[in-house]
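Single chain ahead, written as structure tokens, the form predicted on its own.
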Amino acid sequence: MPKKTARAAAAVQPLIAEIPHHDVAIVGSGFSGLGMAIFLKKAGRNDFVILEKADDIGGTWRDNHYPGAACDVPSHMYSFSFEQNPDWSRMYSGQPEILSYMQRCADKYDLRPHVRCGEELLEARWEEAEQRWHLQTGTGARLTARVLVSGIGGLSRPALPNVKGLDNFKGTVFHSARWNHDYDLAGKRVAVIGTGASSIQFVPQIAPKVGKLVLFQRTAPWLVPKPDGQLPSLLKTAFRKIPGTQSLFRNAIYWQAEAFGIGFINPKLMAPIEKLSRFHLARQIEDPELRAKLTPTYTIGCKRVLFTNNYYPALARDNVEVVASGVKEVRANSVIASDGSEHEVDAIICGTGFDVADPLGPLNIIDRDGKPVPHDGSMNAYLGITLKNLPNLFMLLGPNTALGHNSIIFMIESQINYVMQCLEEMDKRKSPSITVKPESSDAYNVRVQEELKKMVWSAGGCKSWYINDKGENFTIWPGLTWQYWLKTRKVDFKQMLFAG
């Protein structure tokens, strides 16, 4: 080597040694980055980060704060199966409840110093040769992990409308799940976009303070009466003093979502449910014109089913005008309809949800052959949790483990014990890396979309979310939960590489 280059060379080592280096990099601290961590401390692996780009922990229930914002699965089902609460105050918990059992567990397994706040990875990059994962955040940070996992989960890209004409309306817009709590709504004319899960939770809660509000309806969803309530203290102390009491309860909820479940594998076992739709809608709106507009024309389940009690006495009231056919156009100060109508308005808040088409979100993955991994809405995975070549790197909510009628807080236990058997695999092997061979992490992904294409989410006749614009169903999980729990609950090796 010239004396030159040496020199070089040299000077750059103490450079690469600064570098901090851990063995495990989470992305995120919602349910999915805080399970991950508190398994890692079980397991006595405490070398690990947690890269969190807000300024706290929480992911979707540190930034959906809007008025109403609570979870549509029961309380006691939405929360670690090993850290179980018999405090929970009601059937389904709001959010400021739910945030606040996250970050107890934050501190009861001791997570925080592990994790980094302001720190949003843009770039990681797999080193074959050094084989470790080389990352970067958005404030010029790096740092390096042997193994990389992906908590981002679903809901934390807020997806404003693609409207013509959104950018020069000169009153105030936001989304709900950016909700701006300085703007003082009431006495305003509102419009509200978009009528799905976060929309059916807080118009009820603007619709008594606005002076009008114009909700503009592309679908009509499928609403079911919300089971909801205050849980009784002498219940409670039951949970506290009687073991086994929580665990059965939970039990129950699981498996009356699961029978639920079936009906999205065969539609016609959801009569029952469409029945009680049906008439939830005619016994809270009197008034047949907006009872058409609210009756849904596609098979229930094609669309995520939604659980309300106040939302259609919301849109009965005086204030309150349902315009059934979405926005063509947004003015200085109006919206028009696609029927042509113009509605002057003060305020626009966008309940349209997020965008998920991408499990990695903007996150920019460059793979063993220095190939980034494209964003076009197709990523698949085997099981949802690796992907062909791109070693070391576990996804926790990944394509096709979405769900329509149970905890996702399951599914993301069942990932991340998959994570945790690859780990002690690769120790037990001495081996630097694992990953998916090709034509398994293929073949898998075949049988899902063969599936997928049976099942109301393709042939129900809706457009929703889940379905990308090639008609592809990369989201949710073509099954019931116990059925994702037995593929995942033992690793096949057989299916994997392993490096050295």
Ligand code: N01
The other form holds:
Amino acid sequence: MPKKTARAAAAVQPLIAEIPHHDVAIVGSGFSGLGMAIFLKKAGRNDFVILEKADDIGGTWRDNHYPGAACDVPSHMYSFSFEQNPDWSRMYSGQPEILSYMQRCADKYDLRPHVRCGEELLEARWEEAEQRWHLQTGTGARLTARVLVSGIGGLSRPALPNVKGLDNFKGTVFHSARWNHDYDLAGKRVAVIGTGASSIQFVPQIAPKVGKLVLFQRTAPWLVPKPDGQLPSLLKTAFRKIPGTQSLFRNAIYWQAEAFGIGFINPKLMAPIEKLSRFHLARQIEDPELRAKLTPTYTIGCKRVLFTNNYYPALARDNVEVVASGVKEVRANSVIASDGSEHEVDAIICGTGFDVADPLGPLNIIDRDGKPVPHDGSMNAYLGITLKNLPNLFMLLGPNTALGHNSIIFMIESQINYVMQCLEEMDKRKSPSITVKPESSDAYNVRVQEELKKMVWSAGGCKSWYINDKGENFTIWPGLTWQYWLKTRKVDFKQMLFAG
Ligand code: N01
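Next up, the form predicted in complex with this ligand, please; the one we just looked at was the form predicted on its own.
What follows is the entire complex, opening with the chain shown before.
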């Protein structure tokens, strides 16, 4: 540490003595936060705290408990590589099973004593003189940490549609990620807004119960069959008894998903998937008028390709009406579609996704110059992990690391491995902080944006939450996951600045 910095640090020591200090503060207890905590524990780094805004662990898998909530990535891949579970009941497990897997991991590694529930991080300020983060939560609690790891994730804040009159609706309104299980849907007239990954899972569950379901579809999604089913007990026994079988199964899933991912890089290769999707639609929907409404009009892959076997059959029911239009207005007892039609309903369920434009939400991060990180939807990071001018801040699932084709947990593990190397290197060099060089970060992000311009998310003729208002994509990783693993496997410390 430079002499001046050391003197300043010594001067403030008495002032901060009463604020609890941790070596590492992790934000969030979803897959990212739990994974980070497990790696720290395994490395004997026990001085860490997990700040969790809710009253329990689990992140998105705690919050998304709508009927039919399940993962659309096979469970043997959608789980930690170091905590494989031979007992997954199905190929694609449901939310309760995934959440209990996460809870088991937390208990096995004794993480709960580290979790401070009900503490939403609202401000993180880097104090250069002290070489540490000053943190303040929603309860007013203050703490400091040498290292801050964000496991916030992009899908933590539900987005209600910005529709005139929604507040004046006399019936019940809720979002898929805040499902109201106390509201009995039986016999009710229900409007569902949105036809994304969440909606296609809950619509088939509620359609047989409700009196009438009106589905507002602004953009028809591409759907393919979901190769789901119970896993036979013989296979589970093999996973338990024959070494290597489960890893082999996991690897097969991984490489199949990577092969699918090639289509995002070169959409021409998506032709067989598009054919499959059209066949799926034709096989499940007989009515030509409904089929026309459900036929997508953009290149497959531009929005998330959705896996389902029971969505189209649900839409073919007599009590379901598909309105191929957005929503213009909500009145006291009805929803007015953009095509002008009016639909009287008792309840509105919003499957309208998440607020991803501002990945930080209410969190105010203040950099080493005292400047706040802008909340303008253009946050970028070196490898999606480290940000210029923000020492000792690591993001898990940061900008440009989301996927449309494989397990996000693979990305999380690659990032955690990267963070662990940075911590070790700081120890080795006896340096209090590490920051990415601004020029390295800038050059990296120019390359990423250039690559993304050619890919299906920009070139596929759709409007998706991956792209911001300026046409930039700070969401998706422009490649296959093994390429990301290769880039993050060994940290290139030449791109980093060390203090001291
Ligand atoms: O949200 P979405 P989601 N008027 O943003 C529509 C993950 N996930 O919750 O397409 C009318 O995909 C919007 O219409 P359009 C996964 O990463 C994973 O379904 O923009 N409609 C769209 O149809 C996924 O990508 C799993 O024209 C409006 C829908 O709402 C992410 O979560 C399961 C509207 C939103 O779709 C989000 O999925 C579930 C308006 N004003 C989710 N505003 C897994 O299995 C929005 N829409 C891992």
